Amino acid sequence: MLAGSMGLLPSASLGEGRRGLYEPIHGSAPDIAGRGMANPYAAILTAAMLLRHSLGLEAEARAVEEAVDRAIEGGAWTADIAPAGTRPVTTEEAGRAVLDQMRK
């Protein structure tokens, strides 16, 4: 997955059977709030998780992590990601990507 070799990972504390904590893997970065510069990414990926692990829905998970793949792929790269010389992408434009992605 090309998300997770970004370091853009979701976390997950699983319990027995189903139950789970979910959380992406960062810090709260007070410093951009309400700026729209946050990446979403970890946060939609780890719900992906919580879609695989404790609903049992592997084909939806696969589909939100290639959706996730495919909207980085297509350039949609927030401030942490995007390459030296391109216009990153706010956080709703990156969410908005994953949509998409996730519609066709």
Contents of the next structure:
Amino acid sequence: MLAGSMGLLPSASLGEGRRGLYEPIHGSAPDIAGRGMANPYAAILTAAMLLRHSLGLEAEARAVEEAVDRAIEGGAWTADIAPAGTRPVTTEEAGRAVLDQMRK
Amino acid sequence: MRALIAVLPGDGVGSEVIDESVRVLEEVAERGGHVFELVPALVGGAAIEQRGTALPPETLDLCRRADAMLFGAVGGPRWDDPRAKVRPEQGLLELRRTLGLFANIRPVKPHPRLRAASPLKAEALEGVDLVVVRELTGGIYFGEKRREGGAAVDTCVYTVLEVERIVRVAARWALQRRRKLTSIDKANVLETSRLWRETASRVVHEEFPDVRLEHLLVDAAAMHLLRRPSDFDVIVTEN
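Complement to the form predicted alone: the form predicted in complex with its partner chain:
Below is the whole assembly, all chains and molecules, this chain first.
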């Protein structure tokens, strides 16, 4: 609720060691499945948590998080976060926007 | 570095969003000269369809060997019958339990550009940066469940050891951040909450003198989270 969409929130499940299970907090959303409109940012930020906590790759994790921030800043908004009157991007387009930012 | 990563897309949008995070991990590997072995496996409804169980042995075996697991989502209307013997969610609960993943970490930091997407007022979202640490392998999710005639029973159990270890995890997070820890319970009603509260107080007092601890009842916490979310740093709570 606070962040504006469940599609933005990652999570990590950790134990005593470094191994962890990383998942977006949103569920399987059967109502929109297969339509290419799901928000991939939570899943991508989940990968950043994986890099940081299980692999110890802090710089890489931060680079991914910053790329997501800039993709959002740049207006790559999926249907759940796009303001009325704008054309939402697809799941793949949002993913590509992050990769583009990482390559800059 | 080399790493073995189990990729468990699961059901529904799980595979769509995990495809994108896999692309990002591949990009990270290529740029940093890392070798990530990304091995897909079945879990949830997809596993029920193909293997008759939500967590096939080969998936569990892969996860035991892996450095990390990237998980999508499980569940869907096809497997929603509450009387069903096998349910997609069992895959996730079983993984958490078998691998001892007792601490669920959920960071929340709203993006400034997306304040309009939140139902809260934009000014209330200013400076919000919090982490929820949820105990994941105890409490009412894992206690004994049964039916007795016309009644149903769920059991909520917490041991001192379970509370101590999750409070330590949360306090360590707080030390890396603004050193404020909020423990949320229902100590006016629940005995497990009273144990939770006294254990949290002791652990923080004895082991983390630099962390400021406050206790909130869950009802009040829900209100404060909406009214003044930026006051929170690390939140620790039961399953």
